[in-house]
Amino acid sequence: MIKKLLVIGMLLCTIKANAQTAAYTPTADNLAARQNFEDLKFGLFIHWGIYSELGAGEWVMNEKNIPYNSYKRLADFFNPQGFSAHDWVQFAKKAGMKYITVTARHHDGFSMFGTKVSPYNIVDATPYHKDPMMELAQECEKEGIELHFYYSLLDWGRADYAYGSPIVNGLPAKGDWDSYIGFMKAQLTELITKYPGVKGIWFDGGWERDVNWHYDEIYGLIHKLNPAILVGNNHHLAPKEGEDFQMFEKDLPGNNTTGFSGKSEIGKLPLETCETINNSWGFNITDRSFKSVSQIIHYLVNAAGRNANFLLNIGPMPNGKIQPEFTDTMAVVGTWMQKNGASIYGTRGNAIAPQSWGVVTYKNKTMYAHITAMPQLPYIFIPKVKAKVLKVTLFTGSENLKFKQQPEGVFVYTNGIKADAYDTIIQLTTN
């Protein structure tokens, strides 16, 4: 009996040791990349694929019950002659965005890059015969914009994925799960080794089925190929081992208006929230619900105040061009960011909880109170400010504002302040 107990104990120790060995430890380069990612604050999300030809969003194949073999014909006449990587990157730069996340492959399974492991891609299956992801990667590197690739775990068409197949003992009853996992690993290897300057992989679709996604192998492969690459997964759950940032879909961290964030407790990783510029991810010709400049700036500011990046999505048209409604709005946002971006870029949030009047960001010994809703009372109250406040001014001016610091926080008096159309920013200098 003693020998058995000793053997069991040794086995348990071995299992524990192996588990500790298998635990993900980010490298110094990865930790630096995380910090840099938090500094960027504002990114451009791009959903673009052959689905854009139908002008009904990226889920059109699924929503319209289009058979896979019929849907694939869209590739025969997808020829985006208006695509310009230069124009896309300039759009992002003029809007004040610091990185781009683009759909390399969405749920329809069509690869928007020149993959060698499937003929169902933009280079081989369309008359365009070019690789827009390569052009975009090169242009981003040239212009100092970081590039992340969105990659769908879900596939509506591949036989080995067997979409809709019942799950038996954790695996699809049909298809070939090992084959599909191998296919994804091969494509991810291409994206990371072939395309210059890739900084992140943005996974989506894992919520479609409860199976072994082999995340340990997939994340491990990515970090082996490039330890600095940031891995995120839109699984709507708490962060998993091997992930480097946590994302929230169409919700600010801590909110759950969409129902996606019910099980995603805020972890200790860098945070990102994504939202659409209208109501659609992919190009939708009937969607005219465009967000205003004020709505976009408020979302960005509220994300920063909660210590999160804001990833704003557009769906380019099938010719590759960006809708003029988007360019006009984002040009105004960019002008505002040129003037006020220092109160957002490189800052951190969440040291002070969001208030009824707005949020607070901070950088070193400077705090920025973003007033997005001017209070009726002639002051704002910033709670739990422990450092001694030396001076308070408007962010865009040098005139000192009256304030009173007490143990419970700081009162800043707003009498006579001319409110900004979008966000009145008050700067507090501390010791």
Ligand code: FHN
Given for the second form:
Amino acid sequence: MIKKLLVIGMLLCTIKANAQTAAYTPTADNLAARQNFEDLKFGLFIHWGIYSELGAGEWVMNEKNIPYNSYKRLADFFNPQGFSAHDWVQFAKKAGMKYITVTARHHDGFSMFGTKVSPYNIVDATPYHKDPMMELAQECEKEGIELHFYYSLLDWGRADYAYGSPIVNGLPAKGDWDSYIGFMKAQLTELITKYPGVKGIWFDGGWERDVNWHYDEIYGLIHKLNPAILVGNNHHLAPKEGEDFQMFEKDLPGNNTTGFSGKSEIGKLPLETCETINNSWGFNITDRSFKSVSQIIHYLVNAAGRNANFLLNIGPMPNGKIQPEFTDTMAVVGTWMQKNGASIYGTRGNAIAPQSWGVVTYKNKTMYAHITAMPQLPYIFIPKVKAKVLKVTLFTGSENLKFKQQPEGVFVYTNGIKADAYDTIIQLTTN
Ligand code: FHN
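Okay, that's the form predicted alone, but what's the structure of the form predicted together with the named molecule?
What follows is the whole complex; the chain from before opens it.
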């Protein structure tokens, strides 16, 4: 009996040891890609699919209870003659964005790329017959913009996914789970091996059901195909083994106004938060709640101060064009970024907690205090500055500003300074 217990004990130890060796160790290339990703700071999120035709957001099939077989007809007349990868990439560049995350496949299950493993895709099922994801990947590579693919784990239409099926013992009672996992692996292989320069996969929809998603196999496959690819998953939970960045939806890290972030403690991975330019992800013709230049710059600055990238979403129109309201706003943001971007790109945040007047970013020995709400008092106080401050100026000027450093922090006197319309940046040089 004792012998038997010993054998079982040894077996359990071996299993544990194997599980530990199977733990994910990011490669040097992956770690470098993470750092680079953190430097980029500002990205463009794009939700575009056959749902865009209805102008009511990407959830329209579900929200309007459109039967799948009727919804599928949208593919017959999806013909985005106005799509230009060049225009999308120029839109991002002009706005000061450094990467694009685009919906390769959303919850409706329609593939916006030329896949061989499902006929329900833009090349085979629409009169357009072209692959916009390939054009975009090539254009991004040419223009030095990084590309991430959004990929939905949830599928409203496929029989093997069996949307709506009860989950029994971690598996959908209907459908064919192995077949669905295999299908996703085949598509992800296509996205990583066929499309040039892909830097990340942005999963979403896993929150729909509590099943075994085979993340170990899926993430393992991605990293086997290209170890540097960054994997992120919008599961609204703390990061899981095999993930390379942590994302937040419609909330700055640490906030939970949406209710999505309640279970996602901030981990150690690079952070990203996404938000919409109006109130919709996919094109919504009635949504005119456009965010102002000031709101967008503040979101970006507040994310950077909390050490997160900002991924700002637009939903292009069904013809592939971007509506002028977005272009106009982002051109102004871009002009501001040209002047002030050095205080954001390549910086890190979170060394100093957000203050009532704004946030602090830093790079090497320079700190940038971003004042987004001018204080009533004639100074700002930056707590817990350990390094000795040698010089304080406005980011856009060379004139020295008065300051006083104490063990508790630094007072910078702001009376008489020329405030910026969006964010007055004060530069502190330390030793
Ligand atoms: O359901 C999706 C939604 O359509 C959109 O893609 C956003 C983007 O973060 N994510 C999901 C909701 O969490």
